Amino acid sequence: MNIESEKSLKLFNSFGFDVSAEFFVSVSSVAELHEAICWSKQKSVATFILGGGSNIVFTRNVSGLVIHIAIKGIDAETDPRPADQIPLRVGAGEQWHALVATTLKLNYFGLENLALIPGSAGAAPIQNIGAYGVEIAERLNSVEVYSKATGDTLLLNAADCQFGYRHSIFKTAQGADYVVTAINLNLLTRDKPNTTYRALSDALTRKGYLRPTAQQVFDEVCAIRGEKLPDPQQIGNAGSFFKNPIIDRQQLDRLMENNPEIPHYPDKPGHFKVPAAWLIDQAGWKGHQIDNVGVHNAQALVLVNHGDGNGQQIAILANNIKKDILQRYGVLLEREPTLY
């Protein structure tokens, strides 16, 4: 195990600001991780575990020992029960869309949706990634995870996860002494793609895909994301920024009295989603730049780094945004991201 001291972290967060890690080490195996935790008890300094780095907004320097999770494996059972089905072991440190890639290349289905997401396997459930009408908490059996207290490892079943709208047991306080080690899918062997989602359906019919195969889903999602989302190689972000709103019926007539053409998406009973981006966008912010950081002007849930820019300047931009829609609308807008 190698603990590198002052360690910049640039490269592993994908706003790419320049802060550094007091204490750094990267692990690629659970017994490499239990080192670690003992090696920051003995020292007596706080742990933060760094994934993909594709979910954080960095505000200043991590004091104590980052450990980055960097598991990697993907393993499949060779006799799956029921036939139609297949077992998926995954590392927490795989790349989360190069894994959806691979799964694609094997026959292996169900994940197609989720093509393009920025990000690593291990965050995958903890965020309760979504998109296009496919949720992970769908795909998932189990989360195989690392008890920093106690030093034992446990296999949470999907129940255990309690997952809602980009959100699992890992965001609560009972869930933070939790560190995923890999995540246990059930993936499909069937070529029967989900394509509920309106506007990928809409997609797909222009091109003239009306039976799509996985793959052409695969294609379409990957095409309407990078349309609309930036590289993080080539300009700094974090993806989308905001949760979508999920709002009651009484507010939301409320907001088509000024607002007729306002999207909206039925959710829980009585409840419905109303697009971050198009408030945002309605709003003005779309393009729109303070200092280094801004608004990306083909997204307006996305905020960038301009280059130069760093974590104050986000939360000081989300925030301003977060304040603007609540005076307009009356809808308060909670970030995805992390800030520390």
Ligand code: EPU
Given for the second form:
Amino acid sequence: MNIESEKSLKLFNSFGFDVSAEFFVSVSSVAELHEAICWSKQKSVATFILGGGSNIVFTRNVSGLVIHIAIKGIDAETDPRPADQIPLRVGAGEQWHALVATTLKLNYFGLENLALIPGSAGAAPIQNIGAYGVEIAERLNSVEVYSKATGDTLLLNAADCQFGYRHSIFKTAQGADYVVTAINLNLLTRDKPNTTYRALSDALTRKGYLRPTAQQVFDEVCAIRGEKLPDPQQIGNAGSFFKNPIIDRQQLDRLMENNPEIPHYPDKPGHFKVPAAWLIDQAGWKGHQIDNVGVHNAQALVLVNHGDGNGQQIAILANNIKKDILQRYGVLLEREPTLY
Ligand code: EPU
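The structure above corresponds to the form predicted on its own; please give the structure of the form predicted in complex with the named molecule next.
Every chain and every other molecule in the complex is listed next, the one we just looked at coming first.
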């Protein structure tokens, strides 16, 4: 185990913020993770678990030990397996998009809508990644975790994970003790993609695909994302910065009095999801730049680092947007990435 001191995290977070870790270690097995946790206990320093770094805003240097999860491995269980299904065990440190591409090459279907999402496989269940009509929760059998408190490994089934919209047990106080070490997916052998998301089905229809294949869905999702979402390698960002708010009928009626054209989608009974991007866009924030940070000019839900920006500037910008949206529309936006 190689513990480094004062390590820059610039290349380890998708905003590209140049903060440092007091101590840093990259672990490639559960045994190494255990060793790192024991080291932190011995030294009485805090730990910070880092995956792909695509859902974190560092506003300051990290004190204690940053443990970078680099546990690899993609293993399919081909025999025995349930009809039409392929159980797949994936190490938490695998890169998500590369995994999606690999499964398609193997003719294992079901992840195609989740193409081009940055981050690692282990982070996928934490915020229950979702895009274009599919959430990871629908494709998961179980999640393998390590308990920092006890040093034990546990298997949580999908119900244990308490999945919701961009939510899971891992975001609660109880789940904060767990480190995801592997995920167990359940993929399909039938090429029957989900095209229920309107923007996706419209794009596929325009291309003339009446019965699109998973590969065509994958390509189209990549094309749509490529147009709207900035590539973190070029412009630092953490994807959607706010969750889409879920409001009740009364709130929607009030909003529609002045904004009859507001998009809204039925959610849980009596509730509707409205796009935070629409609210932020209408309020005039799209393309707004202050200091070295701003709101992306093609997707108002994405905050970006134009170069030398820092996490504090992002936090201030996010607060200003939040205040403005609350004042204008009476809707409270909730942040998606974690703030440190
Ligand atoms: N819109 C605007 N202005 C904009 C962008 C969008 O008015 O600048 C409107 C669009 O017209 C559309 C609506 O907002 O009616 C929805 O836009 P879009 O389809 O782009 O999706 P989103 O609601 O903004 C969510 C997820 C994305 C995911 C897409 C596709 C959240 C917080 N975000 O975005 O997830 O890729 O749907 O499923 O749920 C992420 O979490 O990092 C992420 C990118």
